[in-house]
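Read the single chain below, which is given as C-alpha cells and is the form predicted alone.
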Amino acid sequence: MKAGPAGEYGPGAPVGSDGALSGAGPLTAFRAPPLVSGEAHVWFARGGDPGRFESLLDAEELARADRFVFPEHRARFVVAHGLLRSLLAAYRDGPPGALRFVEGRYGKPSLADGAGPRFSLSHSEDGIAVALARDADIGVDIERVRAMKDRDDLVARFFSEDEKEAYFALPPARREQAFFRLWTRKEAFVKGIGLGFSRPLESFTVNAEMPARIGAAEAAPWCLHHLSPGDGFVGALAVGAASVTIRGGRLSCG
C-alpha cells in the first residue's frame, strides 16, 4: 500500500458534528491521505478474514492472540491488530510486518522508532476503529450498543457525580444511548492521555449530549468528538489539541 497523494477514495470525508462515517471503499484499495497538523483521521471496519492478517503480526501479538479461550475472540484480535498494521504501514509507506511497537508505563502503544503517526485502536465485537494524528496525542473508543443488566450499577460505581445526576435524571428509555456515549467518551480520553484505567473514571466529567465536552484538570488542550460509525456502534475520539478537523470513513475488509 502506497502512502502519499490521496488515492481513489480521496482524503477521507470530513466527519461532522454528528460523527457519521461515510463509505471509503475496500482496504485493498486504500491509499493513505496526507496526515497534516490540525487533523485527525479515523477509520472504521467490521469483520475480516483472520487468515489474511495473521502473517502481519509479530510473535508477541500472536502469543497474545493464542491466549484467548474462544476462537472468535482470537479471530477478532488478529483482524483488529492486522488492520492497525495495514493502516499504519499505508501512512508510513512501508511493509506492515516490519512495524515494531513499544508500550508506555500504563500500556499505551506507540511505534518503536518514534517517527509516528500517533495512533489509537479500539474494537468491540467485530467492529474496529483506528485513529491517527501527526503530532497530537489521540484516543479512540467504540462500543456496540447492547442491553446490559449492570448498566446502572456501572454508572453508580464509575461515573462522576455530575454524570450520575444527569444520567439518572433521564427517562429509562434514553439511558442506554446516554450510557454508551458517556462510556466511550471517558475511555477515549483516558486512552488518549496514556493512563488507561489507572486514571479513575469518576475523576473527570464528560457529557452525553452533542457536541461532546470534557471537564478535567488537564482537559484544556483536549477536545472530544462523537463518532457514529453505523451498524449499531457508537464511539468517541479524544485529541490533544484545542481544535482539530476529523476525516475518515468506513473501510471494507472483505
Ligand SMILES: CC(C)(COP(=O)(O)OP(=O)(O)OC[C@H]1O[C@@H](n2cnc3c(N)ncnc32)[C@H](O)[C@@H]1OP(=O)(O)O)[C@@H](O)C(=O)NCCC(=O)NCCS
Given for the second form:
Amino acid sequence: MKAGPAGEYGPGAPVGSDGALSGAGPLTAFRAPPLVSGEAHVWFARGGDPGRFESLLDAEELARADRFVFPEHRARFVVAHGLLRSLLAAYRDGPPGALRFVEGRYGKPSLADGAGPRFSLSHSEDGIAVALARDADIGVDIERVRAMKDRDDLVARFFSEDEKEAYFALPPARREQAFFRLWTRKEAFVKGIGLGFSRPLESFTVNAEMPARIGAAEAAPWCLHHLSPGDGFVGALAVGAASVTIRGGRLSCG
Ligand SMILES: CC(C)(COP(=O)(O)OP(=O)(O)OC[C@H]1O[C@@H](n2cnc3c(N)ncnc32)[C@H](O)[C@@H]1OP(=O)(O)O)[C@@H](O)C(=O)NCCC(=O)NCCS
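Output the form predicted together with the named molecule next; the form predicted alone has already been displayed.
And the full complex, kicking off with our chain again.
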C-alpha cells in the first residue's frame, strides 16, 4: 500500500499466493479503493484506542461490548466493530455511525439496506481482519498462532478424515502451522457460506499446503486463499466465486 499524492492510503497492494499483506497506513488517511466484481479486499489491523471508536457503535453493539467481563475484551470488541464501521463507511462514502446491520439465521451480519458491500469480520486477540466483496459471498478468519494443548484433540474431533490423515502424518514440529492453516481455511469457508459452526467442520476438506484448496459439496464455486497478515497471525479468505483478485494491506488504528 503506497501513499498517494495527497498522503492518502490506497488502493491496497495485490495479495499474492503467499497471502502476505504488505504496506501499512493509518486508518485516518484511508481512502477506499474501487471495489469491483471479481475482487476482494482485505484489511488487517492490530490494537487501537477504543475511545476513538466507541461513539460509532449503536446501542446493540455497546450492550454486547458491556457484557464482556474483562476490560481488554470489551476494548477489542469496540475497536473491531469501530474499524468495521469505518471501513464500510469509507467504501460507501457515508457516515460510519449511520450503518445498520441485520443478522442471518446463523448469525452472519450484513448491511440492512442490502446495498453492500458484502463483508466478513474476524478478530483474534488484538488482531482484526475485515474482508469485503462487491457481489460475492465472503468469509475471513484470522488466528494468532499460539501453543494449544488440545490441538491434536481438536483435529481428531472436528476435522475430516482426509485432513486428519494429512495432519497426523506430519512430524510434530510441523503440526502447529498445519493446524492453523486448516482451521482458518475451514472457518473462513463456514463464515463465507453464513452457516458458521452450524456447518459440521468434518463435512468438507481443505488442505494445509499452498495454494489453499477446498473440497465441499456446495453447488456454487468457492475459492480459498491463504493470508499472512504478519505479527504471528495466519488467516484465510473464502470467496464464493471461481476466481478472485485480492487486494489489501495493513492499517494502523492509532
Ligand atoms: C462465526 C463463527 C464461525 C466463528 O467465530 P469466532 O472464531 O469466534 O470469531 P471470528 O472473530 O473469526 O468471527 C466472529 C465474527 O463473525 C461474524 N459472524 C457471526 N456469525 C457468523 C456466521 N454465521 N457466518 C459468518 N460470519 C458470522 C460476526 O461478525 C462475528 O463478529 P462479532 O462476534 O464481533 O459480532 C462462530 O462464532 C459461529 O458459528 N457463530 C454463530 C453461531 C453460534 O454462535 N454458535 C454457537 C457456537 S456452536
